[in-house]
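Presented as structure tokens, the chain that follows is alone, the form predicted on its own.
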Amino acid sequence: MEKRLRLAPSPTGLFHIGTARTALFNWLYAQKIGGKFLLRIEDTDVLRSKSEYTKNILEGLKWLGLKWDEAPVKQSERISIHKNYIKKLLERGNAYRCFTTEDEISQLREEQKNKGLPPKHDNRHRNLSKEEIETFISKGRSSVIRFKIDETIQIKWVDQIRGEIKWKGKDLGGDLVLSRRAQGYEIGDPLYNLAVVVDDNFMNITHVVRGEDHISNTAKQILIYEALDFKLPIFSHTPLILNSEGKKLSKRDCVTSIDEFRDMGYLPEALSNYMAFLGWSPKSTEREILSIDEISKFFDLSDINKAGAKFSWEKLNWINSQYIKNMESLKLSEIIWKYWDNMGWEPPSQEWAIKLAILIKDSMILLRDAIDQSKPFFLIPPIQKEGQDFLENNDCKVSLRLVLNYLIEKNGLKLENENAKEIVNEISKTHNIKKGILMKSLRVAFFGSLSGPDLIQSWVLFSESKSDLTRIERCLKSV
């Protein structure tokens, strides 16, 4: 039998990291067991669902490299089918019309609160006669459809992550609402628990992998599966992603949408790698930098932890920096070229861009770090106080004058790492100037301070962009 897993997001907001991690776990397990990864857009909340959010989810999945195997199913296109199954449940006696008003429900909840009881519907209309139903309808009362829950039963299933789970019928909050309010004998729009069961059955879903906040829904849905004679899938409930305080990660924690991670400069490969380790760790390798294809070979739902997974910016940043360091230099230069372009900076050549990417990649954590790291190579930086103080040293002025004269004399010299080193060695030896003084003098000329990336490699880049002479000259003019 073909194994089929799905992601079923609601397009009521931007693609959230919690949903993305669920998508990743589904995709990884599908790859592991040779199954299919499917997508269903649960867009039946007309007021909150938006097409731009659907687009955002699809684009986010593509960016992360999580391809689905069949055309996405839109739940809103199946509402009439959902209603037909509600009719079946009514006909079979598994469901009934409930005319309780919102005011009556509020009053019931207030009474329960005063008695210290949990909120729970009292199922008051479960056994209405045909005449009583007609009376309510004649008075213009709207009704929801409720599914009967036997409070004496115990729902049990074996979860692939948590083992056996038991849930008592009496703890499910009373008979379950299947549809929104409607007038007369109409059936209102179906609600989540009914639609999920019908659509998972329609899509032949064999494994349902979702967050632990759905455990109580699973208990309710199992009852609907059984009432409709549907085959139960295998359920797995993943741990929640927690913030530093141990609470569920939310918008209050600043960054939660995949768009925001992308805009901050995280690579999709790094984010996927990190998300996989949020609640899971491989038993057969100690490596932490793994592609999603590599992870899928190790991945198993039974290895996922039950406890919540704390989100760590430090760990995500480290993983992202490793991906940048290990990235092929041409590819990295093409990526960060877009950042340069946004700043209005034009590299003199592709070769120059590659050399700069090689120079700065080890000091980058985020892709957007390329802006600060590259800025001195496009714009002449101001001379900082420490640099200005160093320029007061007579040996510094002599060093820069000697280098400038050498470069002018050797006009047209193509500077490479080796001959740049030779220039430093020759001037230092010939004129009895300490190499350290000479190097620091050049660093102040190029970067305006005594710190910066590798001096020799930087000099080669400044030479190719024809700004090394300009930088040295401005220092000689300032002292």
Ligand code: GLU
The other form holds:
Amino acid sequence: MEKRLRLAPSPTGLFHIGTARTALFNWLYAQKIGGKFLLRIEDTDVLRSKSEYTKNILEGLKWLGLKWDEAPVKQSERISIHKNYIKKLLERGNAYRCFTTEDEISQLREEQKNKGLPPKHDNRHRNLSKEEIETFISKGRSSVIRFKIDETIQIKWVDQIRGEIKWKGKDLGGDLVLSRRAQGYEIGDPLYNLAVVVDDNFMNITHVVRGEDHISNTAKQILIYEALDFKLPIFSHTPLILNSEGKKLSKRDCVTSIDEFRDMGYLPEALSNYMAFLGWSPKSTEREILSIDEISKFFDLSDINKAGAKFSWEKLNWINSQYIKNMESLKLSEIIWKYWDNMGWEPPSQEWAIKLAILIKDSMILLRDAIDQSKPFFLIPPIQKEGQDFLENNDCKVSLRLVLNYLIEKNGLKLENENAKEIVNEISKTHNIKKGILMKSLRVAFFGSLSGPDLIQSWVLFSESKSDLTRIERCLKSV
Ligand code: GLU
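What does the same protein look like in the form predicted together with the ligand, given that the last one was the form predicted on its own?
Expanding to the full complex; the earlier chain stays at the top.
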């Protein structure tokens, strides 16, 4: 039988890292077992669902490389089907109309709170007679449909991550509401637990992998599966992502949407790699830099930890920096080019852009670090105090003048690493100037300070962008 997994996001906000990680685990397991990864957009909450969020989720999945195998199912298009199943449950005696008003429910909650009890419906309308139902309706009372939950039963299933899970019927909060309020004999809009069972059955889902916050829903859903004679899928509940204080990662922790991670300069491959390690680690390899295709070969749901997974910026940053370091230079330069473009900086050639990308990549953690790292190659930085002080040494100015004259004499010389090194050697030998002094003087002229990336490689770039002479001249003028 075909193995089928799904992500069922509610488009009520931007694509969240928790949902993205659930998507990744579903996708990885689908690849591992040769199954399909499907999508269902749970957009039945008309007030909170927005099409721009659906778009954001789909784009985020694509960006992360998590392709789905069939056209996404839109839950809102299936409402009449959900209602038919509610009718079936009513006819079979598994569900009933409950006319309890909002006020009555609040009063019940208040009484339970005062007694220190958890909120639970008292199933007061489970056995109404036809006449009693008629009376409520004729008085204009609205009703919800409730699913009967046997207080005496115990629900058991084998979770692929947590092993056997047991849940008592009496701990499920009383009979379960399947639909929103409606007047007369109408059935209101179906709610999550009913819709999810009907749709997972319709989509022939064989494995449900979702966050541990759904464990009690699973217990309720199993009862609905049984009442409708549907085949049960295999359930797995993944640990939550926690912040540094051990609490569920939330919007208060600043960055939670996939868009924000992208805009900060994380690479999709790095983010997916990191997310896989949030709660999972491979048993058969020590490697931590792995593509999602590689991970899918090692991946197994049974290797996922039960405990919550702490989010670590440090680890994510390290993984991102590794991906930047290992990226093909042309690709990296093209990505960085967009950041330069936004700043209005124009590289003189593609070759130059590639060389600069190679030069700065080891000091980048985020893609946007390219801005700071490459700024001195586009804009001439001011000479800082430490640079000024260094140039006070007479040899410095002499050495800069010698380099300047050399360059003027050899006007049009195409500088490469080798001949740049030769110029330094030659001048230092002929004029008896220490190589270190000469190099540091050039560094001050180019960068305005004593720090910066490799001098020779930088010089080649300044030469190509025709700013080495300008920089040396302005330096000599300013000291
Ligand atoms: N729409 C639900 C959510 O976003 C789906 C949960 C499930 O996978 O069943 O939490």
